[in-house]
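One chain comes next, on its own, written as structure tokens: the form predicted alone.
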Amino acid sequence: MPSADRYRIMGHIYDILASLYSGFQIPKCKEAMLGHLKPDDEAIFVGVGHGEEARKGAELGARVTVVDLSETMLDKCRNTLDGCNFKHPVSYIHDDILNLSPDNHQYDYVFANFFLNVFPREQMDRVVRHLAELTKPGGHVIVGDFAFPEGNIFARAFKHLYWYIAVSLFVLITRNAFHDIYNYPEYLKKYGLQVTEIKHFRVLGVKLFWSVLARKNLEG
């Protein structure tokens, strides 16, 4: 059974808060790789939240599955998709992503946007491995999130400050893990995924967010 909903409060304001805090760059980051989707591709949106990118994926003709442990977030996603006329019906899963078995189903595209940052490092590592297992050979994993600090000392300091303000709020309200910024390409490569594209999104001229596209080898 799903655990208590830690996003019962934050879930109602999550999208608008993220948009305002990021200068509307987070929505762009979440949707950055949707252009790779083709009609009938099977795509899963993990930690889907309010589901705007899932809606756009379904509008492209993909077979969309959404999963979220938060009932509040899943209800928000249903509200976003309610009344839309898609080529394929959207499947909703209210569960922990680790409970989805790759033996039962794998996907052409696995979207994990602003999802992995809720976990402590060891658990995040485990989830990345599981996302790779849920991906078909030749399929892709997409991670949109806060970008790993790079550049000069001032840019790196700004990125750290920007991140720690955000993560501290979520620690207080949702009891998410407190940690530094993860270097997602390293973890994707660790589990046999080849990073093929990275798009950056800037706030005040600094690359604060990135969308990372990684491909799974055909050998699986």
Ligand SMILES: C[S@@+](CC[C@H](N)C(=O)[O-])C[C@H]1O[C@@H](n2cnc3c(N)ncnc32)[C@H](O)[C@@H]1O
Contents of the next structure:
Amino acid sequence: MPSADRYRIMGHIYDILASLYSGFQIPKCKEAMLGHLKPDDEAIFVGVGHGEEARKGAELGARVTVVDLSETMLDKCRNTLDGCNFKHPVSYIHDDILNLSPDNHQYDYVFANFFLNVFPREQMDRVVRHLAELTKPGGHVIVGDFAFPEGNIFARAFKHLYWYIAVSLFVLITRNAFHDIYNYPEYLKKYGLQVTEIKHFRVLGVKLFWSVLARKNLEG
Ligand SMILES: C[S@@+](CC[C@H](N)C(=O)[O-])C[C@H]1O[C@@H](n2cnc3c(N)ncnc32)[C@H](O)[C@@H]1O
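What I would like now is the form predicted together with the ligand, since the data block earlier showed the form predicted alone; can you produce it?
Then the entire complex follows, led off by the chain already shown.
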């Protein structure tokens, strides 16, 4: 049984807030790797939120599953997808991602956009491992999120400040974990995935967001 809905309030304004806070770079980041999807590919969008990128994935002819622990977010996603005519119907799952068993189903593409940052480090590590397990051999995990701070001292300071403003708001409203910016490629590699592409998204010339594409080897 899913726990209390932490996005009951934030769920209503999440997308517009993220778009405004990022100068519309977050929506671009979330859609950055959709071009890899082919018709009939199986794609899962974990912690889907409002689901704009899930809609675009389904429009490309992929078999889309969306998962969210928040009923509010899943309702928003239904609103986004309602009335669309896709090649394959979208499957909705209202549950904790950790309750999905890789023994039941694996996916060609696992999209984790602005999802892993909600967890404390140890749990994030466990969720990355789980996402790798949910991926078919030869399939891909995509992580769109705040980019790990690199560059000169001013760029790094700006990235930290920008992140801590965002995370503080989410700690207060949705009880997300308070932590530093995670270096997702490290964790993806730890679980046997090979990072094959990274796209950056800038605000005021600083690389604040990235979309990381990582491939699971064929031996699984
Ligand atoms: C920061 S929001 C990001 C939403 C969306 N991916 C986006 O980028 O707009 C994180 C989402 O993950 C969901 N979530 C948090 N923990 C989860 C879990 N254990 N299993 C499934 N969804 C979860 C939240 O309900 C929320 O919708």
